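Just the one chain here, the form predicted on its own, laid out as structure tokens.
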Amino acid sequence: MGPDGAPSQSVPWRKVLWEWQPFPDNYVDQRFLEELRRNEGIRQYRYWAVVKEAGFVGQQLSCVAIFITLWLYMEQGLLAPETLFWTSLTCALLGYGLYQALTSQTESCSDHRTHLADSQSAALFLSFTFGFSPVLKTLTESVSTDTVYAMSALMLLAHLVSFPYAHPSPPGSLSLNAALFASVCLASRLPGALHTFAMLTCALLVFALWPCLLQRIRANAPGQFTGVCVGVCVGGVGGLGSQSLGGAVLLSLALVSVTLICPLLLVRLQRHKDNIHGPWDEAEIREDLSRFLH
């Protein structure tokens, strides 16, 4: 019954619009909630499940946490720039070595690259940004300290907002773009040329091909995912940890609550969803209409 009420006549009310009735317009028949539908097609999570998607955020909070870990070794002089390009680059080949391991059968015939551009595609990055570090390092200059601190840590977080956590491969452009920016500010405010180049070296290897190669473990080895994972996060804690024993404490506590704090509330609220669903939903078009695109 409408909020109008049904008028007397006999005529038997239809959900059609091409034809005069006599009802209001606002009226519906006592058949209007039989075709309630509550949750239809919702999700259910399991708890541990949630969590161990949730390590992906971990580890890339972890990541950040151990790059700004490196720089502060860099900027105190106790890490030199060769030790850490060699680092860097025999992790980055190292990393390679287990990708292509990791690559199926499927997956090697749909991607055309060879093993020779991904060398000179290497050396091309390598031998640009050795020549600009000059330029890198006095890019800011002319801009505070304070100021240079500010847009990083504000680029950090966008990176960490706008990462595509659930496909990682290759990272999204605004992620990398924010990492790589806040790489350049902070690699300007070490001692030399050669810290630059070191600095932005590692950056590509913790912002650009670790995600992709994280993402490959996790689709082909995914047992081993979660202890990448939790790895990564004790090396994140620990490493900040011998530099601020206050970050490693906040570090800890963001890492609990994103990845076992917030999904036992997703869990938790799951069961208190309640989505409707009926006649009053807009329609779906199910036909395939593409053949009247040609």
Contents of the next structure:
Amino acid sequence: MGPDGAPSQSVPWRKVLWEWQPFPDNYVDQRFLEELRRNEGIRQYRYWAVVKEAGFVGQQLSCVAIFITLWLYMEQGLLAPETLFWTSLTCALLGYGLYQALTSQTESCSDHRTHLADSQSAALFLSFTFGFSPVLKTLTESVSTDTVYAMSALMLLAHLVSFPYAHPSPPGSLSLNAALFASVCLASRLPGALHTFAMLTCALLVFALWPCLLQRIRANAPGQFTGVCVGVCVGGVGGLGSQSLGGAVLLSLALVSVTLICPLLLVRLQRHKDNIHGPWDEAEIREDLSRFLH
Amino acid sequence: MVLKIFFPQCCNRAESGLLVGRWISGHDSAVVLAVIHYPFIPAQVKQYIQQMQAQSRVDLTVLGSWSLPKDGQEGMESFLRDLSTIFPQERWLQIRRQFGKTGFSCEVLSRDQICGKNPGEKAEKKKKKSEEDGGDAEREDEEKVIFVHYEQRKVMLSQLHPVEAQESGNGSEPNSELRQVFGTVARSQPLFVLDRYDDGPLRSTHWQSEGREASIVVELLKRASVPLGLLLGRMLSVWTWICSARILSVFPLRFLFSKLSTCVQLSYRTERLQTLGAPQAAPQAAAHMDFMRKANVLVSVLLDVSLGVLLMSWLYRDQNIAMLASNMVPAADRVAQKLEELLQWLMGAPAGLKMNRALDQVLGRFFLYHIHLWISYIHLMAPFIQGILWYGGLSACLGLTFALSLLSDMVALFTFHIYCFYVYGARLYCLKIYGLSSLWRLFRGKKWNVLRQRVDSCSYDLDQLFIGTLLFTILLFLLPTTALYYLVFTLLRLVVVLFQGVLHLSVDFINSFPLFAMALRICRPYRLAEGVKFRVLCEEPGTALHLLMEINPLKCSSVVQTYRTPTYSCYPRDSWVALVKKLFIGELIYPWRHKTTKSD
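Having seen the form predicted on its own, could you now give me the structure of the form predicted in complex with its partner chain?
And the full complex, kicking off with our chain again.
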């Protein structure tokens, strides 16, 4: 009932303002909220499904950690650039084979790139990186090391933030570019041109090609996806642990919070969700009050 | 309505007679131009007025009568009244001046009163609608006339501003009353030719009635200017014929001419001189503008040439040219040495900035080699410099502006290396800025849509992204080095451009400053009028209001604005913001034409 009290008349109240009615302006009757609906189209999450999806975020975090570990090894001279290069190449070939194998199982060849185009791309990567590596080596010579580290950290963070976790197959421009920028910055700090070249190849592998493969695995072999994620996470923590224990602890804490605690919070907090829908336009308060002044 | 009578001051003490003048159409006012004295024969007066009307194209009429009683001239009242029947008019003014009073008294008689009045009756002071009772109407009549005294000579000579563009003779009269008054007085010049030494049957009073002035020198100059003008015109036509020869309009020559300020100045001067010989425009206002323009051009050319001759007399005295020439090569050497030092400094760690060493070395060596080339060129030229200066100095006899333009060109030639550095630096910088801006879009996964002129999102291939990022990183880290070189050379270039800009500006000033109009404004302020102001002369209770009309001279700033000769720098120029923007994105800036930086 309206605050002003309704006159008991036989005329039914209508929810219109454009015609005169024998009711006060602020009068409403019981039918007013009939059409209110709550939480329309809500999806009920299940904890383990969410954890499985969050595994992708965790493994991306671990990938960054693995890359940093490799760079640390290179900088200290513990890892020869040739070794890294050949290992990366082998991994790339293996991964490519796996990728093809997973493709031939299910998909048709409608949007399929030819082997020739792939090898062209690979040749382009390799030649450009090799050609530019001396330039890249001297690029940040005069920039202070702190600046380079800060820039790399910022860029890697930007990579993680802007990574398209839902559809990573063509990697997002900003995330890939940020990661590549960071790796160029880091690689230019290494002692030799060949180091730079190997590091960049590795970066390409980790940041550009690995997400494509992982996405393919997630789509076509969901059973193995969890195992791969766990493997990468363990690899990342272990690798970082061999260089700095503190870093490993921090990483594992981050992984736990991202993959276990955050999904728990999501599922818990979902009970408090309260969205209302109805056949009305939401009131939109504009901050522009100047028109009331005159 | 108040009847305004514009009355010339020179007629204040005129003998009694007829007022000749004109009723201003559309306004309730009359302009008195002259007084024709007694005795006269009415037919001769009518003939004279018709003659004047034909000559001046002003519809002159007899406005009324004027009486200044002298001893033994009593009882003219009835005679004056009778005159109105001889010269039939719509309205008849009867202005009377009395002894012991400064003001005039005026009666206005309309036609029906004139016709219907009884000759023997004493004249009544009446106006058109004076059928009502006497006392009130009388006082009203007295108040309804205002005398505006004006100085006839000044009003005749002055031009009211702003000048109206198309005032085509008698066809369409200007609306403003003041404009009509000025126009009437200016156009009735033939009326003022009659002076006291003429033997005609009529005598009149106006500003020139005491006799006309003339100067022998002016007459002689007028005589002499005709053959001189003919000679100059012939020479000018020969010169323009040479200029219009087809061989000069071939592409490279034309391009060169448009860039050399001497040639620009030459063509400008030719064009101005050609306008001197153009026929005079017909309507009065246009004729005035035309005359002023020509006079301005002539005076500024004369001043220019005299300044140039002064400069020449200094140059060719005491071996000044040889001294200049011998100083020039060491000066160029010194500039080159300073530049070399600057480059050495840039190749180290300038101001503690950390630049890319490899690129720094490459750029520095490139520019050093360029300076080396330039010095050899200067030394090769050294023996000829004195000759060049000697012959260049001759151009000063054409005017100071030519000497200044030549100086500007020579500065441009002698600082050619700075220009080259600037162009290299700017091109490199521009390339980097463009590359970086497009790669930054790629970095964010966007692209520039040319068709829609906006930034769209775009999904790139892996290899595109990879190479783009690689190049972006490289360009970003090399940018400071390039930017520093660009900055230094742009500053050098700006110094040169500023110097040239000052030269161009002074040339432009001499070319366009309305010297004649300014001199006219200072020596004869009434010639260029902006308006008028009124001063109350006398306000006695019994007589009409007397006002003195004085001419407001045009403000100096508007003199310059109105009579400025248009030159090439009058075109809209880039603003400072646009200039800074151009400098930022590395676009080239030039001192010539209407491009930039002449706005000092």
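Every value quoted in this text rests on a predicted model; they were computed, and no experiment measured them. Positions refer to the first chain, counted from 1. If you superpose the two forms and keep the largest set of C-alpha atoms that fall within 1.5 Å, you have the rigid core.
> If we fit on the core, is the Cα of Gln30 displaced 2 Å or more between the two forms?
Replying inline: Yes, its C-alpha moves 2 Å or more.
_Rigid core superposition, Lys15 Cα moves 2 angstroms or more between the two forms_ = Yes, the C-alpha position differs by at least 2 Å between the two forms.
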